[in-house]
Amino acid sequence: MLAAVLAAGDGEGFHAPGIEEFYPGALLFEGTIFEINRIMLVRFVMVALLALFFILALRRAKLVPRGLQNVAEYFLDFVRLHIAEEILGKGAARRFLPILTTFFFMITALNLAGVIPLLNIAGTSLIGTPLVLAIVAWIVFNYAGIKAQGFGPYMKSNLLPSGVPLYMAPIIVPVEFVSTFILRPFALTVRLLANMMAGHLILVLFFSATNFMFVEAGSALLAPVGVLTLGAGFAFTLFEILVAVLQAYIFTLLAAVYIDLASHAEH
């Protein structure tokens, strides 16, 4: 009986979200290599009200920090002590905060947009950006490895460790190749797309059925469904919330890790 319900309202039923989510049209420039779409724009607001943060938060910066000052030292401070200074010690940490803190608060900002009414999808749940992060990441590792070892002694480290017998290198060679210079960027990229992709489809999926069961089946058996949902879907935002905070971390961690590996010989 559910559903015959289901199928009804409109006569269409309710259609799922799809990938098509993530593909909207143009908005201004179309066909051009300067096209803005609606992601395009989240990217710029984001980005906007990131730096228009900040401006706020420091332009009278007090010794003893309150308000939005306070939010931002704490979370400055959480970076430099808790991902920077742990991973990479406090010499190191100070080379490499300033791109860590960015990646930390960038991929933070894009991943709110998905859950800040009118946006409603995280700059990052296309693979544009979390792939241009993850190129300047592994640029940043890899030179980090070649100033603090050479070129040579660098790329031996990665791709021929210490205490591998020569006649093993033809095997070992191309696995640490893999691993080391194309596995790494590769995994940041999927890591974060895929993780906000599937929380924008999920919250999508739960408001368009609780959109249905109120609006478009005209039917009151569904009510209580609906409630359902949207119970699900306040539940997922929070839960979504947490997950666009913990993705930066992870990102801007492993990008610490890949740093402090690069600049030793031996790992």
The other form holds:
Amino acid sequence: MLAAVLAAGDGEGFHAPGIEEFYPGALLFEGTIFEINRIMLVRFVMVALLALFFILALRRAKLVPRGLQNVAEYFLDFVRLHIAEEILGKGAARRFLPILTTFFFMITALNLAGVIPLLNIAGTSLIGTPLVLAIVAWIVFNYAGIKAQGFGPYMKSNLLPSGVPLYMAPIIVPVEFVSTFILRPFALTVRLLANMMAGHLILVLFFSATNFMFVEAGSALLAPVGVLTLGAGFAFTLFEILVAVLQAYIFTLLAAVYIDLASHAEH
Amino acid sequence: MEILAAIEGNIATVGYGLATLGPGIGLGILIGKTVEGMARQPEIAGQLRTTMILGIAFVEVLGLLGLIAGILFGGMG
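For the form predicted together with its partner chain instead of the form predicted alone, what are the coordinates?
In what comes next, the whole complex appears, and the chain from above leads the way.
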């Protein structure tokens, strides 16, 4: 990526990073639907690293955890206690814990790729992954609702909450339909995608600006500004680590809330 | 009529700045009120925090829509 920025900066003046950052050239199978570019490769690497982490941490799990097992158990417990059981209660939490844990760890891993040197782009910064995850969450909460209430009552409690007078139905039903079945997955997708995209653009902007100030501008006046952008880039890298985990937490929390809302009829 | 001053460019460039105003105010009220609640009743701080983060998620998506709109309508070019 830095090489691309350098190449782009060969001309005169500074080129701010743009949306083309997210469309790198194909590496393999160009022109087919299995085309693999840099971002796809990052996703594969992060999934492999995540699997490796859990294999190493839990291969010989002991009753009294040590080292890596501690780290893995801390985060697994976090999802179970602070997301699943807090929102869903103990009973339902057991049923939906596998999917919630998968959401949390997959999103964390793909997000963290954005700050890992050499990878440098989040696997979730293209719409594919967030969209697939949001659709899975959509299927899961609808499944939970239909299973708990039956199809008819589930649709009725979502589209026409009890207590709403019947003459309001022409307004309430479309609004509730759009907000429950369309805006929820859309908001899940956009929240994750836009956060990671914005984070990547900020980091590229700061570090390419640093490179420009120090190397390309060749001016003693601009070099101190380069120190500033380098410091800001470093600070935002730390901020991106926070955002990566926070977004995974929010996505999982919202998925749990939607499951909880779907499985109880509104009174 | 004679034109005295003109600016060229795309209004989408400042669109994201405008889009952050509302969510910014919203986040301020939301987090401030939560802090207030936590100070009054520290024993339910955990519950308040979870609710706050849920609220943040809903407010934040409005600001992010501004970012997406800016890219869609050519603010990046």
